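For reference, the chain that follows is the form predicted on its own, supplied as structure tokens.
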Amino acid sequence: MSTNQRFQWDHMTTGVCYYPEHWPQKQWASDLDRMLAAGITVVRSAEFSWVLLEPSEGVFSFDLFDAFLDLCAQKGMQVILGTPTATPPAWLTEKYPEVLNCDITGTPYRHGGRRHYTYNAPVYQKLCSRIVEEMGKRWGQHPAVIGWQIDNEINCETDVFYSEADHAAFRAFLQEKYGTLDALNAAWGTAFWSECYTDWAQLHCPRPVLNGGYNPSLLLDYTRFISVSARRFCKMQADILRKYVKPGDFITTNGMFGHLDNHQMAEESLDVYTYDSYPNMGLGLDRHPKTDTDLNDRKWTRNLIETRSVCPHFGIMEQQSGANGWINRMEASAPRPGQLTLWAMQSVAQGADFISFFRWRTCTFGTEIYWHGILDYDGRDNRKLAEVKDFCRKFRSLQPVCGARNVAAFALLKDYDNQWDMDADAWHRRVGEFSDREIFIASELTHTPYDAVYLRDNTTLEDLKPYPVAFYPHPVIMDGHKMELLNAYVAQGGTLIVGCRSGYKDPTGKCVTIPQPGLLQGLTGTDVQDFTFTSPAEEDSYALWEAGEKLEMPIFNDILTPLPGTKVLARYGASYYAGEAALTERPFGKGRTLHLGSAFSRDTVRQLLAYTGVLEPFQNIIDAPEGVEVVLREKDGQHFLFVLNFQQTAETITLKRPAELLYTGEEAEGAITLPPFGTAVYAL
């Protein structure tokens, strides 16, 4: 996939988040010694420390971090420094209230939390630039510093902005994009509900409207604007830091969050991308894991696959090490023995070569007193520290895996326009979120891994060629560039699979007037003249393959009319359209397109993977139950098999060829029992 990743770890590296301002200075040395003894060689610090560095406007104080960084250099501990712009000081927000983000009514978020600012206030940009400049000048050449994290979790807490600065910046964004109000009115279809704009001053970010009936084209452009604003804020800081960083040091940020083109941000501003992984958020205490259908903590793999699409060899800046929670929200059980390692290896399996645990010590004050770290409040050695030590040993044994690529059986195609359209469009969201989740679950349960591939302006055919099959579940918005890419992919031999609600909007968010599936019709060879949500008053929607096998057709049904040359694979079995085409196949060049007239259930995905010949690609290597995750990474012709037991019971796998257990160097073959939450990594 297209990437210009400029930094890559050359050895498996373990870190931890540590905040020297939270602990007595006399304790720092013993903490660092204990980290190093455990196998931790990197700390991340300073991302929330603005008021310590600039206690009053224009007055800087570096003594605390000078002392800490010098101690780290003395001990041989490496440091990633965070720019502190996620938490502006009270003096700043009191003097310059225009920096505060607002809710949709225009009410400001006040000091006392985090991320309560807007990217677009000019004075905030100026003050952020200054603190980043001062930090870069002070510590850019420090021997302990190896990397810089920009801000913290960009677009976390909220990914919508409604301050006066945002309204002004949104107008400027629209003027630059459209040039004239006539062009904007045409693009947005403002003839509806008398929305036509006659002066740029009439344009605003979304404001309260009755029943939330916003113009969908406005919402789509507003989300694009938020992404541009966040990216510019990140790039402003990256450009400053590049003047000061040592050769070999990296610039990163930790994510990933909504309303943000993370791929473009990484290309513009970052050397490597990092993610914060908290799988226990999938196990809220108000839900019973035995009855959940979303794979609980295992579902975090889906986020890691997304991260890998941005940066193939990424890092984890915050890896869960304890129960998480704030005083006002979120509750979680403590990791059971083995789960800390399981979750960290889950990240490694998907491409992480750097794991930094959050955090070394659980904070005894503030909002996150329940966001537990490796050590608890008393700081004593405990089972979590023992497990971290064991993980570090195992992680070092995986050095041959460092830099290996993930092996995928198929691609899940995505694009930001359609992701953002789902945020605004309830019809799109209903099918899109369901299909994305079910495709992931089918992939996991059948051990048929995929790559997420985002179709962007710089995506080429070479990015798609490695995948014999590509799902593009519901590309509601379609444009000429994507069509050229899809045509080329199918023509050279690829199998494209699309679902219902495809191709009926243009990039402005307006519906097209050509027959559905719009621009895709040349590939699908289908005509959609009738469509409907499935009715709760009728029996479950289904179709029958030619051989009589039942095919689930959930949520929404496009009634397909095959054009000449298109084969019908399955027909609806219920409702007024029983007997009509539900699944078709259209040859195109050396490839083919399958058009499914519904959303994708896990069982339907399993059937389609089997039909296209990519189901269970590792079945000649391993037999594993559904509750065990199986991942394959490859480097220089060597394959590495990750086997992760997400069950709280022992599970048996069968290796069908001799392999080396990298943790110990032992040879393994045949039936092997993994303990509850157990992991293994084999060299094949």
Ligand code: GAL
The other form holds:
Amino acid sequence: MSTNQRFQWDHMTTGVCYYPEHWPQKQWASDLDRMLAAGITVVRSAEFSWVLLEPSEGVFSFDLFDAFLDLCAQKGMQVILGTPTATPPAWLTEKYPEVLNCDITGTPYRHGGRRHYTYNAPVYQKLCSRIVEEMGKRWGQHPAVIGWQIDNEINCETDVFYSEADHAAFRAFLQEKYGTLDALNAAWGTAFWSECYTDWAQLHCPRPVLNGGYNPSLLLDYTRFISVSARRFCKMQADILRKYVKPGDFITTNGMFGHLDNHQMAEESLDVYTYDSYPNMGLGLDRHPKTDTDLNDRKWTRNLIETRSVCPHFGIMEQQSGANGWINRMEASAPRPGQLTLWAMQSVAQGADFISFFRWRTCTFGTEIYWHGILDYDGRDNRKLAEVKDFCRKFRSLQPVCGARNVAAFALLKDYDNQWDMDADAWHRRVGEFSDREIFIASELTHTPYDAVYLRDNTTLEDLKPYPVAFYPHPVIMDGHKMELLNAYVAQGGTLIVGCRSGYKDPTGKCVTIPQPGLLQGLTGTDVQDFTFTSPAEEDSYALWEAGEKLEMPIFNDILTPLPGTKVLARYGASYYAGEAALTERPFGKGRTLHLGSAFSRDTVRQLLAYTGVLEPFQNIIDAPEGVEVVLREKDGQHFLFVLNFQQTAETITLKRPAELLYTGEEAEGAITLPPFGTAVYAL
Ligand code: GAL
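Output the form predicted in complex with the ligand next; the form predicted on its own has already been displayed.
Full complex below, order starting with the chain above.
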């Protein structure tokens, strides 16, 4: 088990989100009976219930949840309890307005929404600690409880904070990081525009500046600060809960949001990580039906791959079961017959052993009256419940897959510094987001799966060794530790592929004065003496491989000068740099580094996967059209093949060896037609 996986489900488990406070108590028993009859064995509750639990300051009321938990225990239903800190009661924010997060102008967000608090207000930390402590004490040993969810979707709704408490905490963070103002001024390059700070009191979280002309190093440190604040808040709660949870129960949180080192949060506070998956947010009402250029709901797979990088056997705390929307947000259409199962199996394929649907019945009040659940307002049996029942049966049949690892053909390397630099720097973002998306799309369409691997302080060569090929598309910020890892990876036989704009910043966010690609030059064996965005006034940029095949070179072009010992694989075909090196290869130890002078289009990625010999690794097992997702998992030498038809038409695949369809136990081989949105999981 990785350090981020201290708890693992030992069987495929289905849950549902249920809020007893939304329904008459006399309805609870029949709701629970109907869930159990459908195959649902876990409910997740309580994460927005603070005012019920503490109706006024320091006065606690546990009756409602006592009754609910006792009923669950009696019926054999298991419960995940959420700490309610995402929705402070009105009494709290009226009495302590300093707990409110503010917009960038300093105007507070008021009661009525959620997540309108700051992690850094001492009084909020105190009040949160108390309610968490009370819940832990009360229900930590309750027989129905199996796990705890901290807060709800940390950094969702907003991932920027501008209250007075944040300004003060940011100042303290900077003081601890830099020690002296001289060090801070040097790190941020405050010689520019007379930005120099001469007193700590002059330092603030970003405040409105004209034309958004912020200091990029300040923004980078601010984002690091938000991540630290969010992690501290999560850990504060986890440390309290640890005192009360029963052996075998778990602590988790849900979702995956920005400005947060989710890996470190999981490592220091959680036993298992869970994600909230709403794939039809990828569709959008006005973009239905699907387009060819965008993977629509299928692109949620990318989020699931990211989730797996935090925790290989994760759970889904909220799995879409109906159309979603708020009163002020139209999101998308209802799942078509089959789609609810397809989306749940999409999660399972990528590593989820626990699927909890959001939610049992659509709420009849509040802003989420259009965030539809399994049942509609009237609560009658419907096609979605029938499909959930069918899903539960299929999910149970996947028991042999529980805990199986995902098989990946290559690694996509990432790191938080570059992620956060991209958030602040439009030049970086333009290539970074494009390449990230296109690498994913190429991987999906060619059935060449990858793992996302985050380079962190505790990443070692062992984490990289399993991958023959690693893309690190635009490592703009480079540092010594990452270089050591990359050197070791290539030396032992890995193929590293980097793109344009690599290595031109240091960890402060300042540009380096050594030739580009900076510290990476020892691996790439290239010198970038000239570079430019591609010009919209010219033909699309491309290069030609030696054999004459065309290679797309989109968005930005580094014009590469190969150093002695570096081979040129392709040369630019257009613009004033036609004939110059566009793609190079440099051997090092037992491996090599490819340097592509541009961003990565899906076609370029396909060619690079072919060149490096990892394209379409499952060719001897299956033939599948582009519109069908193919995922392979492995446990104890046995392989499990997930085949997911994201199309609204029937699609045919060919199984090239005999297999067992786990849903039914039937033997399968040869041409098989999957219905629209159909799924299948085969044991090979
Ligand atoms: C999630 C959240 C749920 C629910 C759902 C629909 O982000 O965790 O509580 O609000 O979205 O908006």
